[in-house]
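Just the one chain here, the form predicted alone, laid out as C-alpha cells.
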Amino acid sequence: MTARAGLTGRVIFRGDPGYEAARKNWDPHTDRYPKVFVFAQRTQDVANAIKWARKHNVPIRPRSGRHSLEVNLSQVNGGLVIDVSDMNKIKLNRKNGTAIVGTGNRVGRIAHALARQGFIAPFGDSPTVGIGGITLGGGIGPLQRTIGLISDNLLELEMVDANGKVIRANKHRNADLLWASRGGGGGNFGVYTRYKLKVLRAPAQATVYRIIWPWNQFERVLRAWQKWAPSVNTKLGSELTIGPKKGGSVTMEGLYLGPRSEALRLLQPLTSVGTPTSKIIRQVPYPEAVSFLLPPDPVLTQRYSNQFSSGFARRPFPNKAIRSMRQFLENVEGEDAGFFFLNWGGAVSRKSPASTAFYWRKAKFYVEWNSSWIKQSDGPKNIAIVRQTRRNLQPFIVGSYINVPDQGIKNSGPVYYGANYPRLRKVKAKYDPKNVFRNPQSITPARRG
C-alpha cells in the first residue's frame, strides 16, 4: 500500500468505501472523480497531503463546504482533494470580541453558536457554505452593511503553503498575505486551516421580514427596490429574489438590527408596492433571526445543477437591462433558478477598494443569476443562456464576485479583482511561485524582474 504512505487524516482513495459520498458536492455538475480525498483532522494532515501530492505530481484542490459553483475548482479528475470539513473548532473570546474558527466550519454552525452566546457572526444565504471559501472570496450577506464583508472581519489566519510549511498572517507578519486573503479567493495561495475573526455583540432582538409578490409584478418591485435598498438605514440588509416565470415569485427578505416599529417605517416604500401575497415582519430574539434567514440547505440531496454569473451595479437597472432579465426569466425553469439582488453600501463601501483584495466597494447593489437543470443533456443550453445574459447585462454591471464564479469570463483576473489584480499576482509569486495551487481561473504569479 505504498500509494498511501505519507498521507494522514481520514484518507479515501477511489474504490474505497465512502468514495461516492466524498465525491458529492452541493451542485451535482461540479462533481468529479479525484484519485484521493484527505479529510484533514489537523494542520499536519494538510501539510502531509500537499507534500504527497507534489511528490506524486497530482493536482491539489482544497475544499471546505462543498459549495463550489463551477467545475474543477474544489475537485478535479485524478487529483487530491484536501477536505478541511472535520477541522471545525470554534473558540470565542468574549472579552476581546474575537473567535478562532477552523476553516471546515459551515457558516450556519458558527452563526448559531455565536448567536447563542450573544454575538453576531456574519453569514450569507446558505448555512452549509464553508467559512473557508466564503471568507477568502469576500463574504457577502445581509449583515454586510453593518459589519462589513466576512473578510473585512478576518484578523489572522493559518495557512499551509506549497512546501507544506505552516504560515501565520496578521497585520504584523505576512501582512501582504492577510491583505490578499481578504477577497483574493480560495485555492490561490495555499490551504487555509484556521481563521481569527472579529465578532460584534448581537442585539437582544432583531426584526426579520419576508414579503412575497406574484411574479408578474417583478418589474415594479425591482424598480422600487433598487431606488430604496442602497440608501436605506445601514442596519437593514435586503435580499431580493426573482424566480422564473414558470412557477416563480418575487421575494424580499432580510433583517433590521432594531425594533419592529422602526422596521415597518423603513420597509414602507416596498410594502406599499404592488399586491404582496404574503408579509412577515417579526421582531424576535437574535438567535431566532439567524434561524429565520438560514433555512436548511443540505449539501448532499441537491438534484439541480446550476450555472451562475454575477456582477455589481453602480446605478439602477434601466428598462433595457430589465428587458434582458425578463427574457432570461421567461426561458429558465427549476425552483432554484432566477435573479438575486443584495443591497450594498454602509460598512462595505466605507473601506477603500485597495484596503483589501476585495475591490468592488462602490456599488449600489450586487446581482447574480442562475439557471438550473436536472437532466445532464439540458446542461449546455442552460449554461449558454446564463452567459448570453451576462453579455446582455454587461453595459449595466461591473466586475464579478469570485465566490460566484463563471468560467465563461475570459481573462477573469481584472473582472474578479479590478485594479487589485497586479498586486495579487505579486503576492501569488511570493507565496506560491511555482503555481502549485491553480485552477481554471486562479491568479497567475507575477513574473520576476
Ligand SMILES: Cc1cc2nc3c(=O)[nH]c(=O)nc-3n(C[C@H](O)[C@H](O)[C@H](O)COP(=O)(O)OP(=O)(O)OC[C@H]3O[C@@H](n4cnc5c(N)ncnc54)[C@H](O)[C@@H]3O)c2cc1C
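Heads up, when I say rigid core I mean the largest set of C-alphas that superpose within 1.5 Å between the two forms. Residue numbers count along the first chain shown, from 1. All figures in this text were calculated on a predicted structure; none of them were measured in a lab. What changes on going to the form predicted together with the ligand:
With the core superposed, T30 shows a C-alpha displacement of at least 2 Å between these two forms.
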Given for the second form:
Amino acid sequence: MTARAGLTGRVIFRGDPGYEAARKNWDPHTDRYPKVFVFAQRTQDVANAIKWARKHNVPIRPRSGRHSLEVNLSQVNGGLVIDVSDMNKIKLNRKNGTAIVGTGNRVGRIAHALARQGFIAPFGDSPTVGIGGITLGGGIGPLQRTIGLISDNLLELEMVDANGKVIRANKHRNADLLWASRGGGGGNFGVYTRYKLKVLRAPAQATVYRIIWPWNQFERVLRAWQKWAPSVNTKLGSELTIGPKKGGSVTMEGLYLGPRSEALRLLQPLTSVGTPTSKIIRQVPYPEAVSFLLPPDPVLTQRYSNQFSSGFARRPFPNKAIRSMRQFLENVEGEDAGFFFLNWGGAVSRKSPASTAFYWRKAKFYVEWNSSWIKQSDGPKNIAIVRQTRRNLQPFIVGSYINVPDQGIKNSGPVYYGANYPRLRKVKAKYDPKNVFRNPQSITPARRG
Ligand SMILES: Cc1cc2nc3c(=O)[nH]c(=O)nc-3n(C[C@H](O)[C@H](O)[C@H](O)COP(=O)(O)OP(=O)(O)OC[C@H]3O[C@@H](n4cnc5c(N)ncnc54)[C@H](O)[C@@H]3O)c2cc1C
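Switch from the form predicted alone to the form predicted together with the ligand and give that structure.
Starting with the chain above, the whole complex follows.
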C-alpha cells in the first residue's frame, strides 16, 4: 500500500511538484514542512484526509485563506494540511437573504459577488483573508456596528469531525457547535467546509472616506477618535491606523451606510482635528464602496513577517497608555508597523457576551499593534518590542482577539474567550474529545466528570 492510498482530492506530498507553492502562506517565513497537502474538492476529500491522518498518526491542520498571523497555525511539521481553498462556491438565496459559501472563499470574493447582486456580505480590512478562518475567530470590520461580527451572521455550518463524520449545525441541531464556531477560533473542532450566512439588502449608495494626517498629530487625532468613534451613528464604521514615526502617517477610513451630506456632519468632530493632508469623502454605489475598502490585492505572500498583539479597551486610552504607544512608534524598526483601532458599539455590543463564543462585546474599541521584518534574524527584537508594549498597555485593555493571536500570552484561553472559555472546553470535549484538532493555543477539552 502506498502512502497515498486513501487520500483523495489534489494531493501534494513533500518532494512533489507544487509543494513549495502549497507551503506559501501570507507570512513569507512559514518555516513548517508538512508531509502532505490535500486540496479538497469536496467534503468527502476532507473526511478521507482526516481518516488517513488518524490511521497514520499524522497531525492535522485545516487551512482556508492562508492568512493566519502566526506561522504554526495552518501548517505543521510532518503533518497533513487539509486545504479547502478549492471549495469556493457562492450561492445567494435572494428570497431568504442567505448565502451558502464554501469555506475556501476569500472575504473579498464574497463581498464583491454579493454587492453586485445588491447584498451586503461582511468583510474586514483585507480582501484576501479566508472566510474559513475569519468567521471562526469572530470576524471584525467596518460593517460590524450595523450587521454584527461576521460570525454573528453564521446561521449554519458543515464540518467534518475527527472521525471523518460530516456534521451540520444550526440553531436547532448541534446548536452548541454553532455557538462555539461563532468566535471559538479555527483549528479546534474539525474541518469546516460550508457556511450559510445571513445577508442583508445593500443600500444603493454608501459613503466611503479616507482622511490622512501627519504622524506627529497622532495623539490629537487618537484622543478625538476614541471619544467620538464608539458612540457615533452605528451605520458608521471607522478604522484608525497609526504608522511608525519613521515614514508613517495617521489614516482614518471606513464607510457610512448613508448619504454624503450626513457623513460630512458625522465626521466633522474628526475632520476638524489638526491639519489633514488628504481628505476623501465620497458617495458611491454600494459595489464601489466595497472596491474602495477592499481594492484588489493580488499579493498572497507579502514581503514581511509580523508579530501582532491585540486587545479591547473599555475606556479611552489615558495619557499613560498614549505615552506607551509613542514609545513603541518611535522605537519600532519595522517598516510595516503600527497601531490599528476599530470602533465598537452597535450590533456587536447589543448581543450579550455569552450569546456566542465571541466574548469581548462590551468594549469601546478594538486595538492591535504589530511590527514586521524581512530578515529572519530581525525577528526576535521585533517580537520583543510588540510583547513589551503588551505589558505596558495591559492595564488599559482586556482580552485579546483569537484571530490576531500572540503566542507570548500564557494560559491564553480566558484571555481570548473570557468567561466563555469553560463552555468552549465542554463543546471541545463533546466534538473532539481526543484533541485531534490542536495547535499551540487551541482549546483543551474539559475533563469528564
Ligand atoms: C492582511 C490581513 C488582514 C486581516 N484583517 C482582518 C480583519 O479585518 N478582520 C478580522 O477579523 N481579521 C483579520 N485578519 C485576521 C484573520 O481573521 C485571521 O488571520 C484568520 O485566521 C485568517 O483566516 P484564513 O482562513 O485566511 O487563514 P488560515 O491560515 O487558512 O487559517 C487560520 C486559522 O484558522 C484555521 N482554519 C482555517 N480554515 C479552517 C477550516 N476550514 N476549518 C477549521 N479551521 C480552519 C486554521 O487551522 C488556523 O488555525 C487579517 C489577517 C491578515 C493577514
